[in-house]
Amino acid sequence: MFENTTDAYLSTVARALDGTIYEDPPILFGDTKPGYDATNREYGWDWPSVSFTMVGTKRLANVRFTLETAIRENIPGDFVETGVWRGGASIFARAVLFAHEQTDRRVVLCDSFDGLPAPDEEKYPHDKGSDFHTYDALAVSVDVVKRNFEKFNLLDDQVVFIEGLFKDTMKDVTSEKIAVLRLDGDMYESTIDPLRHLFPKVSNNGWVIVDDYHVVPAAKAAVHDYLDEIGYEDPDFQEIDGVGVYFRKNTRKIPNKSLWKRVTSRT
């Protein structure tokens, strides 16, 4: 049984977004086995053929947890996602804001909406051999994502789309404060660019989610390189599902104030 109507609504939206409500089969590639598998969908180990997110049930629940915590604790700021695919995680973020009658927070979706870029191996050696740019299934247009929002009656002026490669568009994120930053760039370049521009805007005690921390070594390296770059001490990474992690920003863990000032001045 649900605790209340808010829980019933959000639970149903989540099941529609991750496909567990209708058990759609995965896109077949590599060694993917045909047919719906509940465990694969729970942990986001498959790419759904129809449903709107590949992050899986547990990482989708993490979106709700972090946003509801920010609301409960009055942590100011928007929900910003870098790398959105069909938009499912951001649709769920908008549903959470709607359910809790939050009218002063936005959901900001950042994506090329044309797939991932080819790796710049000279500038970002960690991305050497990345072939995500060859997967047509990862290219979902902004119009399709907007229609997906409309299917849940959640497309309004609290939803913002920023289209283009992160190296060009992170400066266009106008959020003054970010309560939850969700990184899902699948590459070193597509992780460190958002961090350099957006982490300074994350509110103290706000959340940073790294979707592919344990499965894309380049993304993990980008997170640690950036935190080392700003002198951030001992991030308290929390596990989500063996794939993604998240942590709370604590400004007391940035002891080098002169370095931090230089970092924030370039955003």
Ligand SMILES: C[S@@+](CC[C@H](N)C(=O)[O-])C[C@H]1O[C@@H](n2cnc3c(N)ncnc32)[C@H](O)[C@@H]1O
Second form
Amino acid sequence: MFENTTDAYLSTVARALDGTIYEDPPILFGDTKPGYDATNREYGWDWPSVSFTMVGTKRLANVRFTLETAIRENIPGDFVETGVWRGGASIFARAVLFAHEQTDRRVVLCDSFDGLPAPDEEKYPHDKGSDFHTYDALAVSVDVVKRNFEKFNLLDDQVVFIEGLFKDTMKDVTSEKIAVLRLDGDMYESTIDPLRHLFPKVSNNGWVIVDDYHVVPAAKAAVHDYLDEIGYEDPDFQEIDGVGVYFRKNTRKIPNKSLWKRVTSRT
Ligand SMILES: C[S@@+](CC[C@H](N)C(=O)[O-])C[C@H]1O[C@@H](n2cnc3c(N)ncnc32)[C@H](O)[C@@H]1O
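Same protein, different form: I have the form predicted alone, so give me the form predicted in complex with the ligand.
The next block holds the full complex; its first chain is the one shown before.
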């Protein structure tokens, strides 16, 4: 049984979004086996043919956990997802805000709404060989995503769509503060561009989720390169499901450059 009506609503929305209610089969490619597989869906190992998210049950629960923590602890800011596909994880974030009567936080969806870019191997050697741009199934238009929100009656002015490649659009994210940043771009370029623009806006104690940390080595490399770039010490990554990780931003782990300059200029 559910704990209360909030839990009943959110648990049911989650099950509708990840397809565990309807058990839709996966999209077939590579060595994907036909037919619905409960374990694959729990861990987000398949690409559902109908359901609105491919992150699976555990990573969807992590969206709820991080947002509810931010709400409970008054950590200011929006939920921003870079890489939304059919919109499921962001729809769930909007449902969490609705369930907790949060009217001053927005859900910001950033995507080309046309699939991934071809790798820029010269600029980002880690993306060499990436072929996600060849998968038509990853290109979902903004109209389809808006319709998916409407099906849950969750499309309103707290939902913002930023359309285009991250390299062009990250500057258009107007959120002053971010409580939860969810990175799901599957490439080095698609992870480091959002980090460079958006990590500075993540509130102290806000969350950063890296959806594809353990399955896309280029995304993992981008996270570590960015954190090294800003001198962030000891990020305490927590495991979600063996695929994704998340960590809390702690501003004390970022060296204070102006202080550092003052100290070194005295010596
Ligand atoms: C794995 S899917 C996201 C899955 C989604 N979070 C879910 O809930 O199912 C990756 C998405 O990232 C988008 N994407 C990847 N790199 C991008 C880039 N550089 N600019 C814009 N969109 C990008 C793709 O269009 C695609 O929709």
